[in-house]
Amino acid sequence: MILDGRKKLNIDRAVQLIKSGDVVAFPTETVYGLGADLGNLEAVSKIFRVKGRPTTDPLIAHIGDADQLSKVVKNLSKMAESLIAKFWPGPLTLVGEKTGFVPDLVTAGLPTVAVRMPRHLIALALIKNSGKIIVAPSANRFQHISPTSAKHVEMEFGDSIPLILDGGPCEVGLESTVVSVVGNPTILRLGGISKEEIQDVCGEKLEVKIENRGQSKPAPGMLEFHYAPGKPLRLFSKSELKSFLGKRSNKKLTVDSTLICFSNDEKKEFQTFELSEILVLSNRGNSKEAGKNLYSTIRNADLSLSKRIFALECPDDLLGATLNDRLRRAQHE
C-alpha cells in the first residue's frame, strides 16, 4: 500500500508497524529503504526474508540525532567527527566499532556497523517519532535495481509488504558512499558523495576498497554482481561500442537493443546505428543529473520491448566513478 509520507497520519501509520515489528519502506534523499527496528530481531529478520537477503550483507542503522550514534558505534576518531559534521545529514554512512547494543544480525557477525543520518524530512520523522534506530537496506529484491520512486519499490514487492511512505523521487538516486573509519579511512563503498569530496576533508588521500570476496561484507554494496535489470546489460567505452555495432555479424543485435548513454551530446553519436532506443541519463551532461536518474533509466530499459541493453561508460569526474561503478555491477548476459 502507497501512501503519502508527507502526511503526519500516514507517518503515524509507519511508526506503529515498526513498533509492533513489522517492515515499512520509506523514502531517503539516496534511495528507498526497507526499514525494521534495530532491536527486534524477527523485524530484522524479515528485511532479510522479504529481500531474499544473505545475512552475510549486513544492513545500514538509521539514526535520527547524535544520541543515537553513540548506542551503536564506538570509539569515533576526530577524523569520523569531521566527515559527520561535513556530510550529516546526508548520503555518507560510516562503518565503525559496534557496541554491544547492535545485533550480530545486523553486521553479519562482524564486531563493525554502518551507520548513517539521513537528509530526507519524511526518514527523519520517522526514525524521531518511532524512538527507534531504523535499520534499512534498498527496498528492492536482492541484487535488483535500487528503487528511486513508491513505485518502484511496489514493483519489487507488491503487497508482501504492509506500507511504502511515498516521499516523490529520490534527490541523489545513488545509495549512500560507505567509509570505514577503523583505523586509516578507507571507501568501501562509492556512492553519492565524490572520492573528491570525503580526501578534502580527510586531508589525504584514501584507499578504495570497494569488493569483498570473503563471506561477511563489512558494508553493503560490496559484490561484484549488483544492482541489475532482467534483461542482459553490456557496458562499453565509446570505441569499443562503435567497433561492436559496426561489425556486420552484430547487426542484427542493434534492432533490438536499448542504448543507455550519459549525453545528449552521445545519443547524436549514436543515432546512425539501427537501435531500438537511445536513452540519456543527463540532459545537462552533468552527473549528480545522471545519478538521480541512473536506476530509473536502467529500469525504463529493462521494461522496453527491447531484449538487452547497452550502457556507454560515464566521464570518470565527480561522480562519474559511482555511475560506473553501478554499471559495472549490473552487466550480466
Second form
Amino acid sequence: MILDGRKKLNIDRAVQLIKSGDVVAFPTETVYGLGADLGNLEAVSKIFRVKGRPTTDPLIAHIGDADQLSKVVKNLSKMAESLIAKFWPGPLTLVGEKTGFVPDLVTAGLPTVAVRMPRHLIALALIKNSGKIIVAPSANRFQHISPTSAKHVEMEFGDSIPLILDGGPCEVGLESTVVSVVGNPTILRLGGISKEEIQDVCGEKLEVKIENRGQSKPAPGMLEFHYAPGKPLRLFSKSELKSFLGKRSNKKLTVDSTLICFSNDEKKEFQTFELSEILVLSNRGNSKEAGKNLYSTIRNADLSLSKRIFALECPDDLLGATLNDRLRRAQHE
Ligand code: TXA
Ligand code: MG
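Output block for the form predicted together with threonylcarbamoyladenylate, input the form predicted alone:
Then the entire complex follows, led off by the chain already shown.
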C-alpha cells in the first residue's frame, strides 16, 4: 500500500512496522529503500527474502546522528571524518570497521559495515522517530532496476510488503557512492557523488575498484549484471551506433528499438534513423538531471512497444561516469 510519507500519521504507521520487526519502503534522496531494524534478525532476513537477494550481498546501515554512527563503526580515519563533514547527510556510503553491535547477517559475515546518513526528511524522520538504525537496500527485486518513485516500488513488490511511504521522485536518482575508508580510501561503487568530488577531499590516495572481471568470486556490490530491464539492452558509443544503424541489414532492428540518449542534441542527430522512439535523459545535457531521470527512463523504455533498447554512452565526467557504469551493467542480450 502506498501512503503519503509527508503525513505524520503515515510516518507513525511506518515507525510501528519497523519497531514490530516488519519491512517498510521509504524514499531517500538517491533511490527508494526497503528498510528494517538492523538489530532485528528476523526483520533483516525478511529483506533478503522479499528481494530475492543472496545473503552474501551486505546491506547499508542508515543512521540519523553521530551516536548511531559510533554504534556501528569503530576506528574511523581522519579522512573518513573529512568525507562525513563534507557529504553527510547525502549520497555517500562509507565502509568501515564494524562493531559487535552489527549482526553478521547485515554484513554478509564481513568485518566491515557500510553506513550512510541520508538527506531525505522522510528517511530521517523514520530513523529518528523509531530510534532504530535502519538497514535498507534499494527497494527492487535482486538485479532489477532501482526505484526512484513509490510507484516503481509497487511495480517491484506489489502487496508483498506492508507499506510504501511516498515522497515523490528521488532528487538524485542514482544510488550512493560507496567508499571504503579501511586503509587507503577506495571507491567501491560509483554513485550520486562524483569521483572528482571525492578526490577533492581524498587527493591522490583515492583508488577506484569497481570492476569485477577476472575474480572467481565477485566482491560485494561488484556483480557485473545489475540494474537490468526485461528487454535486451545494448550500450553504444555514438560512432558505433551510427555505423550499426547505417547497415541495411539492421533496418528491421532499428524500427523495433527504443534509443535512450543523453541530450536533445543527440536526439536530433539520430532522428533520421527511424527508430521506434528516442528518449532523452536530460534536455539540457546536464548529468545531474540525467541521473535523476535514468532509471525511470529505462523503465519507460522497458514498458513501451519496442522489442529492445539501445543506449548511447554519456559524456564520461562527473555523474556521467556513474550513468555509464549503470548502463553498462544493465546490458544484456
Ligand atoms: O543509495 C543507496 O545507497 C541506496 C539507498 C536506499 O540508501 N541503497 C542501496 O543499497 O543502494 P543496495 O543494497 O542496493 O546496495 C548496497 C551496496 C551493495 O553493492 C553492497 O554490496 C555494498 O553496498 N556494500 C554493503 N556493505 C558492504 C561492505 N561491508 N563492503 C563492501 N561493500 C558493501
Ligand atoms: Mg541495489
